[in-house]
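Have a look below at one chain only, the form predicted alone, in structure tokens format.
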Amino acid sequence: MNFSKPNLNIGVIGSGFMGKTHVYGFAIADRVFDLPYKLNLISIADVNSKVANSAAKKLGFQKSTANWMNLINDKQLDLISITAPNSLHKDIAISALKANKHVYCEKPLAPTLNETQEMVEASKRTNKKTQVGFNYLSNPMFSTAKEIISSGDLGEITSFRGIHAEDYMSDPKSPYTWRHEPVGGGVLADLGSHILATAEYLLGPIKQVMGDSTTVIKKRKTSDNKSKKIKIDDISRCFIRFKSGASGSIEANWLATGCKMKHDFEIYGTKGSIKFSQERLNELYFFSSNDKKNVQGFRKIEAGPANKPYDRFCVAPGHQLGFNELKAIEISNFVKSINNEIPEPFNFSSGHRIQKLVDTIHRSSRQKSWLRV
């Protein structure tokens, strides 16, 4: 009897932070989950041959190249994983779809709404599957939070407060990078996209926004020591109204001194509330007004085997999952969708939806008015 699985051959474009994260995610998913395919890391592309070759040796690829089109044209590959700068996402993704390959693209899907729309249209012209990298949504604590909300334990949801804040741009002397280019998208696209995705994952569609985007550090030095004006947002905030009737706010901030990964939310209802911080990503806090008055307070729900698929990684509660495990969960579900076992978890249409929210918030900020999404 033959128990071998068919191969899913993978090419990765980019070997930086997110490139490595994708590689680790594929490697972990291949060993932790009972997937319908054997995941094979075949080829990696990067900015030049030296970087690409070094990445191939360190990360376990068979081939490397300085030209991402070589991956597109490689008939051995079934899936293209895109971790290149945002401005390249559209051209790479559409080329890969035209070449009859599945596409896994890091967020944001693309810098502009027109580009994401082109990507959605390209995905609809093929039977290949797409995935946008929003791996925080794969946290077992998020699905637990969603179960608590759906069960009615919080009552009618009245309020959401969310923030994604980091400090990697907080030093005014830090240099101008591609993230400061308009095609980089600014902080709302870079970080705010995560908290917007979380808000809609937990509470459903946002119908109206009132945004305020600001550039705090007006100029930065380039690599050749020239001063360049900044045209994108450093901090964006927004009041939001959900289709359900709940309201709330979000903040995206890359000047948040001391914050390394503050992807936090609080949700309040008529019977209870929940709160979460990504810096303690294995914990969810739940308050119920049904508890006796003398013991009321936020209780800690600690991730364990009962919070699927934590059990795939560890049989003991409280031993913690991490960032790379969340990426592995995301990848496992994408691979299952490729085999038509489940719908695409977060496809190009979903990524386009997030870009539509980002675009509407920016327009709202310029017009200083509430806008319907």
Given for the second form:
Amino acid sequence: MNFSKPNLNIGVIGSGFMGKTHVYGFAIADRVFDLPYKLNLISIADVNSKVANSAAKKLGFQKSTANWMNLINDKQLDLISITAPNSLHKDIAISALKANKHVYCEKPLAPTLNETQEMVEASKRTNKKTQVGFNYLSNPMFSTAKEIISSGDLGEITSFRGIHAEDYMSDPKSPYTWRHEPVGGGVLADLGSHILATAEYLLGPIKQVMGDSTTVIKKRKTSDNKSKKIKIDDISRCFIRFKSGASGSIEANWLATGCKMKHDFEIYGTKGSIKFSQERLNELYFFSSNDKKNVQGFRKIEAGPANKPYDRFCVAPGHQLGFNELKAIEISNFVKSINNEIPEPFNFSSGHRIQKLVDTIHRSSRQKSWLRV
Ligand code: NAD
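Right, the form predicted alone is done, so what does the form predicted in complex with nicotinamide-adenine-dinucleotide (NAD) look like?
Next comes the full complex, this chain leading.
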């Protein structure tokens, strides 16, 4: 029997937090899902040869380089994963598309709307597939939530409350990083983009926004001990109105002391409601007004094989998936789209849409008025 499949050869740019997560995702997706290709981790790039070499050894790549252009020019590669800082996304992605590679780019797609627009145009000039890393959308509990909403069990949806909060910038002494760069840095682009993607995934397009962004920590020290003025937002909130008629709010906050991973939402309807917290990512809570009054209450839906594709990882309910498995699910769907089995799950146009929301919220905050998206 011949088990051989065509190869999909992968190059990863950046070996930090997300670089490692991508590697894990590719390795797991290849083994857990029935994919049309064999996924091969071939080459990795990082800022210098020492970092790149050591990442290649540790993560199982055949080659490494200190120049990302070498990956783009490598004829052996079919797919480029971009896990480098946001300011590099556009140049790398457009070069990769021009070199006929599929592109998997971390969120946010790019720091500015002009750049994301250029990236969309470049993607439309090729037949190569694109994907932006909005991994929370790959949680089986999100498809379950969407199914409950579409079934009408919540009645007419009246409101949405979403938050993405963490505390990794809460110490005023923590250093200035690329996440503080004036163009494209800031909490709304970094964390708020995730909750905006979740809001639209579950309830459809947002049509109007009224934002309020603040910079709480006004200065930070660089690695060479220079004081740098902070021009980006630490906390952003926004009132939103959906096209459907529902209203709501989102908050993005990286000063939320003690809060490690709050990607949470509550959705209320005329007949029921659901709520979710990323810190308990295998649970979805569902309240139905149709339940008998004396037993009414939020019921916990615990992830199990019925919440597909949980079954691919584990046959037993309640054993739980984690953050890295969400990346493997995102990758498996992207790979299926490369083989034209399904549409691209979240392509550059979808990433551009999220950047449009971020940009409109910032403008609305500056103008102190509601704006149409
Ligand atoms: P990180 O700082 O941990 O890693 C970035 C890596 O890129 C580092 O290894 C750095 O040395 C490398 N790099 C910098 N300049 C480079 C260059 N010129 N060429 C090659 N490599 C270069 O950052 P991170 O947290 O992994 O974030 C990377 C991207 O992932 C960002 O776009 C971020 O917004 C995104 N991100 C997404 C999620 C998610 O849940 N989807 C979570 C965290 C970060």
